[in-house]
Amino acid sequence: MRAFPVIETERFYLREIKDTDVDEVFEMRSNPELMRFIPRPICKLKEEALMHIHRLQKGFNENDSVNWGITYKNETKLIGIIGYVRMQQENYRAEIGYILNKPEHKKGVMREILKPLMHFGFAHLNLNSIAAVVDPANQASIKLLQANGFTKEGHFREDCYFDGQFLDSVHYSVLKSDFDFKPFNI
């Protein structure tokens, strides 16, 4: 990808992260609640967040990864972050990851923008296969993905390693040609 795609649906735009978006990244990137079901530092700092930016900026222009910031149209203000992540192109897999600021939970943003970014993947990026994974104890993000077609794959038991403990992991996916295409504005 040359230029950085924008998925547009009925309420929200997903566009490039830049760092004029730091203090919503941070304030999200900071958010223990948030951050619980992600086995990732939590950002202490505004400067460990444009360095998250910058990360995906950097996987974007070596084209092993593709993040957009979540907007409601016709505002700047990031609510939150989706994307491609440990893109595999030789097995033309990649796993989906999101975050979304707390005050936007239980608004329907992720259900509305989630089979857009399938579409995108399965289409654009010439998946086959798109995973996700997820803690065990998030029903929210397991509910959201089996809603959208994903299929438990296997639970994997202690194997992440995070902030001193063994951490279990369920792992799902779904196939392009499990996937209903219907047009979406990309």
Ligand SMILES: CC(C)(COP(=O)(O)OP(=O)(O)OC[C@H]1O[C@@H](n2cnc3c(N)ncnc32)[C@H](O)[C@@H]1OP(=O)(O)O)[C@@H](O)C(=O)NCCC(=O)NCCS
Second form
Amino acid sequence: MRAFPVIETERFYLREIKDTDVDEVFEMRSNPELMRFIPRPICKLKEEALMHIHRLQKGFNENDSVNWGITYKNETKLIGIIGYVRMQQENYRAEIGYILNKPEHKKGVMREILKPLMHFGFAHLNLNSIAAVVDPANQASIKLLQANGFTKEGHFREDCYFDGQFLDSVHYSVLKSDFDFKPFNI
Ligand SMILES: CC(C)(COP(=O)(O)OP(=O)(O)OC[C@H]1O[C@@H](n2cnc3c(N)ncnc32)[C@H](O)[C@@H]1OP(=O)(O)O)[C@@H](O)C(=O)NCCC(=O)NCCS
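Taking the form predicted alone as the starting point, write out the structure of the form predicted in complex with this ligand.
What follows is the whole complex; the chain from before opens it.
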């Protein structure tokens, strides 16, 4: 991909994440409640949030990942991030990940965005399968995945070592052949 692919849903734009989004990225990545089920270091400094943005930009430039910033259509402020990481071109597979700022939780933001993102993955990134790896206690994420046709593939015991602890993870996936393309006029 050369130009960054902007995606539009009823209420939201999904766009490139820029250095100027650093305050919102810091707000999310420094919140222990939001990071509870994301086994990555919590940001303590704004510079770390900026480094995170640069990692996301590099991932896109090198075709390793693509991450979108989520905004309401009438605002520029970032309210969340969603994207494909660990893209395996040889297997036509990628892993989806997302985080939404706390004030926006339980307003159906992800419910609105996930399907268009899945459509983009299957139709434009040419994926055959999309994976999601979640903490077994992350009810919000599990409910979201199940509501969008993801199937549980397995529960891996203590397969992730983070911050001095071994953590379980549950793997979900959805196949292109499971996806209903009709609402997208394909
Ligand atoms: C996971 C997350 C993105 C969900 O986003 P959201 O926009 O609040 O979710 P939605 O409002 O679209 O709800 C989607 C479904 O999950 C359910 N849900 C949302 N939050 C929930 C919670 N805390 N507990 C249980 N169910 C929850 C909703 O009821 C809804 O189900 P329904 O369609 O059957 O009503 C959000 O909670 C988040 O950012 N969490 C922190 C980061 C994180 O854990 N990311 C995932 C790592 S795998």
